[in-house]
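The chain that follows stands alone, in the form predicted alone, written as structure tokens.
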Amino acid sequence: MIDLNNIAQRPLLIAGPCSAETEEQVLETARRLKNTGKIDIFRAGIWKPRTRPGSFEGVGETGLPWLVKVKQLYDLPVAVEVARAEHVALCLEHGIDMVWIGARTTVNPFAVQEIADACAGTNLPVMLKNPINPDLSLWLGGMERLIKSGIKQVAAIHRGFSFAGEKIYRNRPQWQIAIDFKTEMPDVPMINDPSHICGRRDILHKVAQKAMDLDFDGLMIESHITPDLAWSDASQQITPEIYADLIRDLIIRDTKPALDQRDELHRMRKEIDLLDDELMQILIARMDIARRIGLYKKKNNLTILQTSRWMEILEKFKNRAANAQLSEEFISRMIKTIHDESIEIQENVMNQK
């Protein structure tokens, strides 16, 4: 029985297809993982919320007797997602061993509540995918939820988060939302979800290595016999075996430094400290001199934003990070939060009667 609270090896192995479709093909599905002997925990949808009605919207109550024999014939304990009270009855009834509630649930604090209240008093460890935007104090209060609930197994999964325009990915990493969760909640385990992140084969080994890279505790990754074919979302499953390459060529890399490496990461750790330092004392010099601008032009009748001046600095610092082998995307965030705390400051200066 998977533990949540006591992860005996990382990274947990979370793997099934992304629908369960027919009875063969989750029974195929799970004897080809298993044979890969990479895999902890089998995930199969069964209730599949859509965006859009029409969609397949899953088996229903059908495919859990079909999980139950995937439990009897592999021995892998078997995960399906629950966005209400009876989808969570109907795992007890049949002995599903874990749930999860997904991004679009996440986003329903009743709907949250419903579910917790319908784990609680029971042994069913349940995970919370993130919501679908990026609204950290959302997927925290949603956690906050199942703990106080009583239900004593909880995780976390990463799955990424909608951003119009996004070009890469189906979902946007934003990999400092699952930091800052991690931060906040130390002791309940992250676990990435490359497949909803990428939406796409070629990149999943890049940001499931990412994740391990993070730390992540485990991976949920969307296999399939026949991926081509897949009732939902064909172009983000891989078969088993491919599976099996992906988790063979990650680095798991080790999370406890030794004695000598710890004391050359805490040399260069101060080093960090120190530039840390002189950053912040040129971010307050900096702003007071915007205090400075916004009273000056208050006293003109100027307006806060020079637009020339603006697209000036904005491209000399890009071809800056250009030149220092820094992502150009890196730099143009980093300087438009001062910019924009810039605008803010003088926006209060210039308002103060």
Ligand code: PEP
Given for the second form:
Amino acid sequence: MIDLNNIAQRPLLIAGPCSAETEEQVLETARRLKNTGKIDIFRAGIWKPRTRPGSFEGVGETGLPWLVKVKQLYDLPVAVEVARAEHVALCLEHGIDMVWIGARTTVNPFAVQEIADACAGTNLPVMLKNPINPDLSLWLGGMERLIKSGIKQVAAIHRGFSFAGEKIYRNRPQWQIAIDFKTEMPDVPMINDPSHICGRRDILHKVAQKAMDLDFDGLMIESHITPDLAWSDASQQITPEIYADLIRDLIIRDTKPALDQRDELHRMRKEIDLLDDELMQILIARMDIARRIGLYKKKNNLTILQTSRWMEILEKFKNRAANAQLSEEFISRMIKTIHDESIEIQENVMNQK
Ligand code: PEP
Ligand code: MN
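Alternative state: the form predicted together with ligand PEP, after the form predicted alone:
Below is the entire complex, every chain and molecule, led by the chain shown above.
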């Protein structure tokens, strides 16, 4: 039996189709996934909250007995997405082993609370996807609702955040939000869902590998027997055999250094700590000057931003980044953040009565 509080082997592997479509498709996917020897939990969506009406919205309750067959035939625990209390009741009735709350539901505290209440007092493990918008509090808040209602086994699923603009990913990973979640709730296992992050097959492995290197506890990956013909999320699904290759090719590194590696790592970390101290001192000194400049500008009635001066600074940093083999994007993001704070400080000083 799966115990989310005690994951026997990292990564916990959850795989299965985006949607249950027909009994044959579900059973054949499960058979071939079981054959890979690389699956702990079988997933399939039967109630599908879709962005636009008219897309396939799931087979509904009809699909539950198919999943029960997967349990019996292939000895796999089964998981489905729930969005309402009545879904939970039906899952419990049929003996579904585990449920997850989808990204479109996590945004709604009423819905999460309703599901939490429906699960209270049962042994049903519940996984919570991040909300579609990059809001850490909403994700943490959803998890607090589950834990407060007494649910004993929970996990978080990182599936990326929707955004407008140029797209490599279907949903931008914004890894820092998942790391912040882990920092706030270190006891809650964190599962990565590369399928919904990528929305395409060619970069699934790269994202899954990154999750492993960030010490995630598990992976949820969509797999379909004929991915191109899938009724939902066709472009991101992979066959069970390609899924097996992907898992086989992952490098699972140790989460803790061995005894003989500790000294060297410790020395390098000490070096980092010293530099971080210096970085702090420099920032303190820099903001102090910003305060003095604010006073000067107030006295002499000058604007905070002098665009040409700012453009010079930005250009200088970008050139230096290129010469020092640092990412230009990172350096410009860093100096913009520092500059922003400096403006904020000057603004405070200048508007002080
Ligand atoms: C899914 O897992 O198929 C799904 C709908 O995911 P998400 O809630 O992450 O969009
Ligand atoms: Mn999907």
